[in-house]
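There is one chain below, alone, in structure tokens, taken in the form predicted alone.
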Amino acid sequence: MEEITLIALTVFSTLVFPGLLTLWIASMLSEWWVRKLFARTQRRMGPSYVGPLGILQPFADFLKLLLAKTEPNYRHGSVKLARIFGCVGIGAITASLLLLPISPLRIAFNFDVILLIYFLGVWVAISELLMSTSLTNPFTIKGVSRFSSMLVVAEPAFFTATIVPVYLVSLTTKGEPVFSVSTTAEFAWSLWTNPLTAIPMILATIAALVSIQSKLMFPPFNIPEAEQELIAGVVTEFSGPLLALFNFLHDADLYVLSLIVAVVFLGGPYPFSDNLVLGALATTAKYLVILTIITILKSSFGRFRVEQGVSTIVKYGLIPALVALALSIIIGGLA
């Protein structure tokens, strides 16, 4: 019975909630609020059609693509290895959601914040580098090449600023696992609480939120698809299926690293987690802040130069998390 009942959980949790479905509502509903909210900045009306003030918007457009568009014949490539790699990059974000303490199906170790960076550094990167290399274009492999160069500053930047509060956490609780997604996020919001703390998360979370918007592509970290200079960079030989796929991976990578600072930096639905209501109102909270920052910076600046924005992840993003995490170990030395 207890065999069962683990199996239906792991599918619940992988299929249902926190997993695929509702991976999918969540990203498109990220989406939307986004562009309603970039359009809002540009005083324009954003998504207005589909759905109540265009919410379903996203929805439709998914759908769309998904069935209505189609693929043309592509004559160098492998539209079959673009779809593998895209499914690898969704599978890897959904197995990400099941370590944290929003998932029925709780994923807790020791250590296990290294699995969260295998899956969102690693196979979500290598996912859409390597969707988009499958389908060869000039432009495309000039957008796949900056990319990466944004990639090589940006993934050690956000991970190194996630492990300031799971190190932090480790030192000043005395929480089970040790350095947990699940137990940081327990505790984390008491790190804002202490001085001596509340330095390297501030410091952190900056990181954290600029190398974001490098990895999403967001304003300025733009460069990589500058329809000016390469029409679409990594999407441009995208359409139909494979395009709903590619953005689907991209709003699903928006959702789940927005709430991993809800979660890890803010603490998810602490400190009400005893109350199921205010705990799940509490962490929808945090993650739209953390969503309007994003759009909101993302509204605020023009395209850098690609040497510009590789200079501003390595001063706004990489330094800081450096800084923050060399503060925890000295807050550790004098603890």
Given for the second form:
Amino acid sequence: MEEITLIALTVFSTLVFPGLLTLWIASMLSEWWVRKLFARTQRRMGPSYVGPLGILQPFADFLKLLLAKTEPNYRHGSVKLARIFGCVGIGAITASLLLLPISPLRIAFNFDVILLIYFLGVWVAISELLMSTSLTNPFTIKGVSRFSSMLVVAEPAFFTATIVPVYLVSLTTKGEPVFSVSTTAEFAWSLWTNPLTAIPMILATIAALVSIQSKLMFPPFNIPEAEQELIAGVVTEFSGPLLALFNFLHDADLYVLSLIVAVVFLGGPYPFSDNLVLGALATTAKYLVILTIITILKSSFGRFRVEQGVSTIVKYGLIPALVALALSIIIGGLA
Amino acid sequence: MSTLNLDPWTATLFLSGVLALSTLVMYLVYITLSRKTPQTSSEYSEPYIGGEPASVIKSVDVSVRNLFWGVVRGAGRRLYTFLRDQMHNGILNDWGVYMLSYIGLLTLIALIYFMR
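Could the form predicted in complex with the partner chain be shown next, to go alongside the form predicted alone?
The complete assembly is shown below, putting the previous chain first.
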């Protein structure tokens, strides 16, 4: 009986919550929030026609691309391969969601943060890059080359920043399992109340936000898709359902990265950890704050050249993350 | 809510299974929902070069070597310039000095390690 319950819970977590269905809805809603807010900063209306305040516009865009348009019949690449890598990227994001404490079936063990890095850092990035290179075009390759250049710095910056709260929680609390995403989410709030641990947490959060901005190719790091210069860079050859799939993968990445900051850095449901409804509201509020900061950064900058982008990620992403980690090790030695 | 405390090996296999299942379901949903009519226009079978014909470019397929050097130049332009101009300037004496200093450094580290 227990095995049947476990299988049912696994299938539910993979396909419904926090899996594919919730991932799709949350990704589309996140896209709406970013588009609406971004438009308002430029004195535009943003999505307005489908649903109240245009909230259903991303759903309509996705379904239109998927249902009404056709796949490109491209001679110089493999549409099937692009399709497979798009689905693998979404699969990797779904798998990583099971490590977060929002899942009804939670996977936790000592050092499980390494699996989070493996699924989000390796699989998602590789899927995005290979999906683009599957439909080859000089502009696509140039975009992929620029995107890879930034990922070389942005990925280590993001995951070094993620290790900081994980490391501090493992050293300063008695939570089990150690170096685990779930344990970190439970005790992360305590790191902000201690002035000694708050300093590396501030640095790590800044580093995480800067690297998220570059991983998502948001301005000022939008050189890989540099409109007008590279046509559309990494998405030049995508149209119809393939474009819908790539947009979903991109939005899902936005959702899961912002959720990690809200849960692992800001403590998720804290201070309402005992109340399910208030806890969910607190997590949502923190998530929206992160999304708003990302959108404000997106609307505040023009496009950087690739070497400017890389040096900015090093200055405001990698170095703060490494300093935060070094401070954490010193604090760990004192504790 | 239930927590599965697995060993790292089993957890990796379990989550890889979740990845495979969600990939398969996503692929099936995509195949089922996406429009079946094949694209007949030749416009969609050629690369998009800003409205120009594909013949304006030397090759549609850019080699992996170009991608690699694009990343090296993009991610570490300063390091690349330093390596090209200082390390690989074509002067044999400079190369000798570089190699000797590198091997000397390694020998120094080895001596410090073994004499500890």
